[in-house]
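Okay, so here's just one chain, in structure tokens, the form predicted on its own.
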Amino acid sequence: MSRPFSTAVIGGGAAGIMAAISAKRIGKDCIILEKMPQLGKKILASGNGRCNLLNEKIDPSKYNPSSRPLVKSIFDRFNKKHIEDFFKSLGLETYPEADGRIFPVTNQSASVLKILELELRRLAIPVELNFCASNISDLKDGFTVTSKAGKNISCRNLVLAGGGKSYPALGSDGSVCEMAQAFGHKVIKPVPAAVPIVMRDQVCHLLQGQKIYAKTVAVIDGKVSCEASGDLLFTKYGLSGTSILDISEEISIAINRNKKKDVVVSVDLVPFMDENKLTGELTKRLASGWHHADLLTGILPNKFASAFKEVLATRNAKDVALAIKKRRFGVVETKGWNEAEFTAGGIDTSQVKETTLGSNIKKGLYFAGEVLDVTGHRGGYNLAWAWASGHVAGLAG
């Protein structure tokens, strides 16, 4: 067996690297205990290879309702100034988008990762590669970690970081939920976010490949649930872009956890014109003898006149603006794990101390980053968690 390290971090994504650096500059004697051959592979792929850093924006009525004390907790002690002021310690620039949205400047989330792996080596932390943690044996004065191969590290505090269930080819499983589990505590089902809408509906597949702006609401049981304006692509199967992204975690949620049947998309396909307007606008062409086919023209792309043949035969203006405002898609069920961009569900937050990160269960255990129940909204939110969340935790632990 090895030395015992004052702390042990599984993951080596954005929280674990940070709780890593976070914990050697207070002078602990810390190692990463990554699964991959590489650390910080989501890093990579964030952002479409950008890495969307932060929002200028941080704050926690942008997270999951049950996470907003923990998450203003920890925001409180390591902010966005925090964050920004970190990275360009490191040498990193960064700039900000008009919605908020911080990038480096290089546009590459290569960058960050590099500069993160330089400054694990300047501590001299190390790193274990392809150290798949099989089992946390619950020692009196710490943990012994052991990995599939059999090799055992041992340490006083373990922080574990090894994020959700989301794009699992890239080290995320879920099963350091199952290790926190088995200290007793309670993980609240991880179900896809941020992921794509499955409909079998045959305006998807006439309009597959067709990218407009539009305005969707999530609608379950009846009752509005939440809504957003942004890309909507139709696809083969169903919806996604970014209005369905942003509304997919309480659509997930209610079907893939809470087992519901009755949701449904509505979709308004021209949210720059009101009902009235509309009825008034396709009233006039009516009138002026345009054939119902061309009745959508300079509204929405043509290939809308077939996918809406039926309700544009009637001829009748009211009824159009109606399928055109209030379009509803009805939800078979969400894509999977390798299309989510996050995870919505993990460790319970109530069991987790609002200070530290640690557990309230078991003395040395910490948590960072996605493997807990907190869910940022897209654009830097969830990122800007995992660098505030492995610092406290790295710190603590």
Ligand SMILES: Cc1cc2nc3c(=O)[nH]c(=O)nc-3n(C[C@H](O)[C@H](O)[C@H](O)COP(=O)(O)OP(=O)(O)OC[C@H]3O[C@@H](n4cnc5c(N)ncnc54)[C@H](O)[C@@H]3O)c2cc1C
The other form holds:
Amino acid sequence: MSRPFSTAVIGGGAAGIMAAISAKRIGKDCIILEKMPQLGKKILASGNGRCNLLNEKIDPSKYNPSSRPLVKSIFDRFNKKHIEDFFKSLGLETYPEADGRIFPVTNQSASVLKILELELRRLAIPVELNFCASNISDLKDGFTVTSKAGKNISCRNLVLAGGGKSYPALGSDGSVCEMAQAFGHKVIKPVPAAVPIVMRDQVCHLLQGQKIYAKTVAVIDGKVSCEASGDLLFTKYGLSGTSILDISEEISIAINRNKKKDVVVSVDLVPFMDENKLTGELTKRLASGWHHADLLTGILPNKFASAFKEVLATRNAKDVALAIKKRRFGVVETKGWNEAEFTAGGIDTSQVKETTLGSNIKKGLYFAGEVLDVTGHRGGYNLAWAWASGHVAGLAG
Ligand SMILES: Cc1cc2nc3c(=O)[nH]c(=O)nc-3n(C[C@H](O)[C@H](O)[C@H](O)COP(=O)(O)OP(=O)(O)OC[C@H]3O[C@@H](n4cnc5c(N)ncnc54)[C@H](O)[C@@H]3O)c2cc1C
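Got the form predicted on its own; any chance of the form predicted in complex with the ligand too?
Next comes the full complex, and the chain you just saw is listed first.
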């Protein structure tokens, strides 16, 4: 195992596995170094165990703005069709849902991992499990990677595919990002993304467990930053659900990276009625003798009557409609790494070659996956990035 490999890949997640397969298929002698006792733990957890591995609408606009030139260049080289063909050639059948998300027909993340492991075995790619890379020595024409336990692996090229910081129990904790920093790479401060949000608001507490369809808007320093529609889940600490996870990246960057204080989520609790229509309906109800406390019956779940008791008791139809359509929740903080699906931040993409994902600073060093400052929307975009960047880095590195 200690022979100099042509390529060593640190990290056996989606990006690292893909990099190793692509490298070996063009004849490179490569090895995967993985700190966990098992490969691909995050693949197993993805998509609630179903693995949303791709999306029909792969496009750079679905990624953070600073990464888009790099993302475009990589998807120009390995696009959605290539990813689908790759999995099909391995024997994995997939299907798209109506919203464009692509899943394996088995609806099982485990079958995605198994099909990749079969290919690693077919190609006889060595995998060192329980190898927690803790140091990289920069040699004249290559690297030596040393594990925490003192094991050394030498290689000419090195692909860093150690992931971000989210869900550290699944393996990635940001340590590989720090190794890149030691070579002079700039790291954009990683913050949790696709993460629930903590509010200090009695309404969240009163409605905990309640899920509705809503429209959410992130307002930072008084300016609309982004918006989403989908499930809104009230929890005892604040808000969650897809409509929150989808705006959480901008909120997290504002609070956790840019230290903003004025961050608010404005929620339209009744997106299926515009303000005039809702005001008209409430006016009609009041005119025909409805009690204030019953005004929202049939429009919102019954629990809302007590949560919005004060609004309902004291205001007229127009004020109630406004309070329901533009309910503002002040953000206290985001939840942490254990509840964040992705990492926003990582190795600065401006120091990485757009054609190969090679370092502009250190010859022989390559990057793939979430370790880079590339964050996709929810819906299969992050795994799409992991497959495509892994492929390109594996071919070049
Ligand atoms: C709960 C959850 C659900 C998700 N669902 C989806 C989804 O359905 N669709 C989607 O597109 N995205 C999803 N994501 C995001 C997606 O899974 C990740 O963006 C993607 O897996 C990142 O792949 P990666 O290979 O870059 O990193 P990772 O999968 O994190 O792999 C990095 C690997 O490197 C290893 N490693 C880290 N440090 C070291 C070290 N020092 N030495 C050796 N090895 C090391 C880790 O153990 C890990 O195995 C989800 C994420 C989570 C947490």
